[in-house]
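Shown next as structure tokens: one chain only, the form predicted alone.
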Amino acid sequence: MLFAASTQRTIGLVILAIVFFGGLVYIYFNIRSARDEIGSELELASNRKPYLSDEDLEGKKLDLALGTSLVLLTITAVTLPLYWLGEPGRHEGRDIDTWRIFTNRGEEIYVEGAQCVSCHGPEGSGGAVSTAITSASGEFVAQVSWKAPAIDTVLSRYTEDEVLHTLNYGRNGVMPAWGAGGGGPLTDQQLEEILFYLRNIQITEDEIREQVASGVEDGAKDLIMATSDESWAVDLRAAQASADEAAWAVRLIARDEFGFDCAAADGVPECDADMAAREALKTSNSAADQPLQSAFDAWWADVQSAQQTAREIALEADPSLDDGGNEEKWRFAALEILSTPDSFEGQAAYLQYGEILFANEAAAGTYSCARCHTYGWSFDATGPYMIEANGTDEAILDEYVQGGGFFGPNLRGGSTLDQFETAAGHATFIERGQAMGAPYGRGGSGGNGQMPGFGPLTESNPQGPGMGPGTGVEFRYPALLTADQIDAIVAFERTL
């Protein structure tokens, strides 16, 4: 289509010209033909000279104006209809190359008008932010460092109106309102063009996959490594610990002087433990890397164990599960029994499994649940802080209480038992997420929408020119969570 745009309009360019030169070329002769005027009385005027008689009007000046209009009726014929042929493709091309443009200045505004490059990392990879974390009563506790999600794939998560609302009037008191309608500096336009470039950035499902693979892998060796009772772990706690507090003092030493380099502080009795820490971590971690990924393997095989019970059991109660286009009701039958309290020896490293993928670190927390459901998450509250009034390492909090609610309801005590009164439904809520003023689960009233959805989505109402109901447009994007993934998250949260 472009191609045909292109050569339809050369070919309009082209009798353009001829015509515009054309005209050129009969106003000089007329100039040139122009004589000085003498006066009426020496010279008849033009309007009473004897003009062309009748035959010679009829004859040859006749035939070339009839001719000559032919002519112009023939291209007029012809050119209209390839003119018409190409209209498609220059709406086509004018919609890319609108795209384009808002492309490019939502890339100017994300990295260097509302500069979102700072919070969510180059191209919505995702990163951190600082903010004051303070009481009840509003005193200062902490200033804490909090994950800013990536949003090279918030458009997996969110329709497109969703990200536009967030946009506009911000969200959960960190992430300000950017738009007018919330009190923001930017136009609505501004918001689509920043919309465009989200569009551009959205990474692929192999990619997605990989990040979240790589966050169960790391989260389920962290919890290895702090339970398991092996020589090599306890030998790496007592590294990591050790490595801890001296890079502590070593902080707190240096809190006064900005850019402290222990490399250049010779003699600083806390520099040297910490640089002889960290050598001894390095050998611990060197050592423990082998076994360390045995025992995780052995944990994963535990865990697609686990499944493949389940299934059996479900199989066993109900044989019709076999059945050829039963195989949805024979997964969520064996949710039910994943979902219940010791339901079979094994069950463990299954909701091990799923409290992992609640709570995966991968990209600033995107893929995580806890970063909305669990208090603290969102910006490492068990980790040590640096109170402004007196430097301690005193934790906010000693553990998290995963589920225990925050931006998003408290999922414990079986809550979400009494919300969804099947495994399946809570499924399938995940998928989907919750839109903006739809009620949900049982007697759920509506809510703000800023629930996302984990499975795939397709935009059929994108934002922007060209675009929008009856354009035909539309945009697919992949789930961020298989729905193996989903269904562990489900069993977690109903064992809570």
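Positions refer to the first chain, counted from 1. Remember, it's a predicted structure, so these values are computed and weren't measured experimentally. What we label the rigid core is the largest C-alpha set whose atoms superpose within 1.5 Å from one form to the other. What changes on going to the form predicted together with heme C (HEC):
- Here residue 438 does not count as shifted, since its C-alpha moves by less than 2 Å between these two forms after the core is aligned.
- With the core held fixed, the Cα of residue 18 is displaced between these two forms by 2 Å or more.
- Positional change of residue 70 between these two forms stays under 2 Å at the C-alpha, relative to the superposed core.
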Second form
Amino acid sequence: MLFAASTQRTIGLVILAIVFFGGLVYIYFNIRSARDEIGSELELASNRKPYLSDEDLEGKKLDLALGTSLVLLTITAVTLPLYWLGEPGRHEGRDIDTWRIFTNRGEEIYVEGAQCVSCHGPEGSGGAVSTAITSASGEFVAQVSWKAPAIDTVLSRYTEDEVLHTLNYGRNGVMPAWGAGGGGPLTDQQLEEILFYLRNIQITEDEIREQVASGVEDGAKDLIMATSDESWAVDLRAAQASADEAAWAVRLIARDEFGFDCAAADGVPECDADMAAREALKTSNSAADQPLQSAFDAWWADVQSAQQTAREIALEADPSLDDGGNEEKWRFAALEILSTPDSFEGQAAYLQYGEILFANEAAAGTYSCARCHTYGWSFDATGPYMIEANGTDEAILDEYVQGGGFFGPNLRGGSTLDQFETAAGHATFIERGQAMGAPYGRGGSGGNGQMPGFGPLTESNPQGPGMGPGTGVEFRYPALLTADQIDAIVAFERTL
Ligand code: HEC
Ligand code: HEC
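Output block for the form predicted together with heme C (HEC), input the form predicted alone:
In what comes next, the whole complex appears, and the chain from above leads the way.
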């Protein structure tokens, strides 16, 4: 690159020198021949210098002039189209360069400059930040670990302008404000560079489906573990409780005597008890693997059969639903039934499925609704949760209320029924999300577009650009949730 640039420059300088000195030589001779004429003024009038005769002009001189023009014309005729042919390539080259440079700079900011990586994980895969919870009056309550959602899917749920809004102004005090607009340290250009990087780390549809499904499986297994009456589940709960108790005892001892380090507490009976309890838990855990998997499979079959039952009930009420072309009508008729409490026996599993999706833990909660609609979910204050850091054993929250509202509004007590008259309208809203400044539902205000769109992308949430020019990768941002998954969440929300 450097070599090429300096060669070009050298050639340019040489040509400039030739033109310059050639010009000087020309002027010199011109002036000299003009001077020569001075003496001839006696024979000729001053403006009557005889020029070449016709014979001289039409001979070699004319041939030379014409020949030279022909050569120059040929050169122009050949090189211009060649230059033109190379133009798209040059454009593409420049695009690729911009794309590479911006992406690299964005990565540099993500990893080093702003250290997004410390909270959002490598390549935006999700993480956590340690933060202090304070009471309404500003008193310290507890130090907690707050989920920082994966942002390797962020362009599936937000337009780039909406992402810029969060980057500029931060969120809830846990996501810092980065842009100059929000008093942060980064310039608009640097935010733009981060966007380039984000475009390049977005994961594929298959990866999204897999993550959502594994979050559902984990959530369902937790639910089964917590509620099943089977003996293996009862035993496992007991083992878990005794391990927790031992761990708690050890933590209290370690905190008082060893500064949180059980390794330094070798030989302390409580520490040994904790180790034994953990070993026992591992054994009972693996013994429960098989029955837990079977219980999960049975639950999943219940979910699907509930969906099927709702479709059948809908069809009974309106036999035209299975005429061709009525698929969407059928979907929403079934959803209306699933969203009405106590519609039929077996509906419960379906509503559980909705709640598990609502609070999906996968990828640091990136697919969940609870992270914005339930206070405490992001720092795992979902159960009887004890404060350790400040040494008391009071719960952080008086009450944990699923869907009770936080960054997004309260969804309980029929409020979503008021906002969206039909389950279909409700589902469409979840699919598209809140477009910046646009009203929704009956009285939804036009906010900053911070309610993400979870469904296949539509006009209000347009598909993103290709992955980058010249890479051969055309990347379209896929939906976070399928229509089936959105329906289950809607049914859950409408029965809250
Ligand atoms: C100190 C930790 C921390 C750092 C550093 C940080 N973030 Fe965040 N970010 C968070 C947390 C926590 C949230 C979720 C906020 C909430 O739960 O309300 C978040 C939310 C976001 C969101 C919204 C995602 C969504 O789907 O709701 C985006 C986008 C984002 N961060 C991008 C970035 C980028 C880019 C950087 C670096 C310039 C960055 N963050 C640096 C903690 C951090
Ligand atoms: C990143 C935060 C965030 C996440 C995640 C999120 N929401 Fe929201 N949600 C909001 C905000 C903010 C609003 C209010 C929008 C406005 O006023 O412009 C909202 C509004 C809503 C409303 C309308 C409520 C009303 O009464 O007006 C519903 C319903 C809703 N969200 C459901 C969901 C569901 C279902 C999910 C998960 C699939 C979800 N939200 C995930 C932030 C979020």
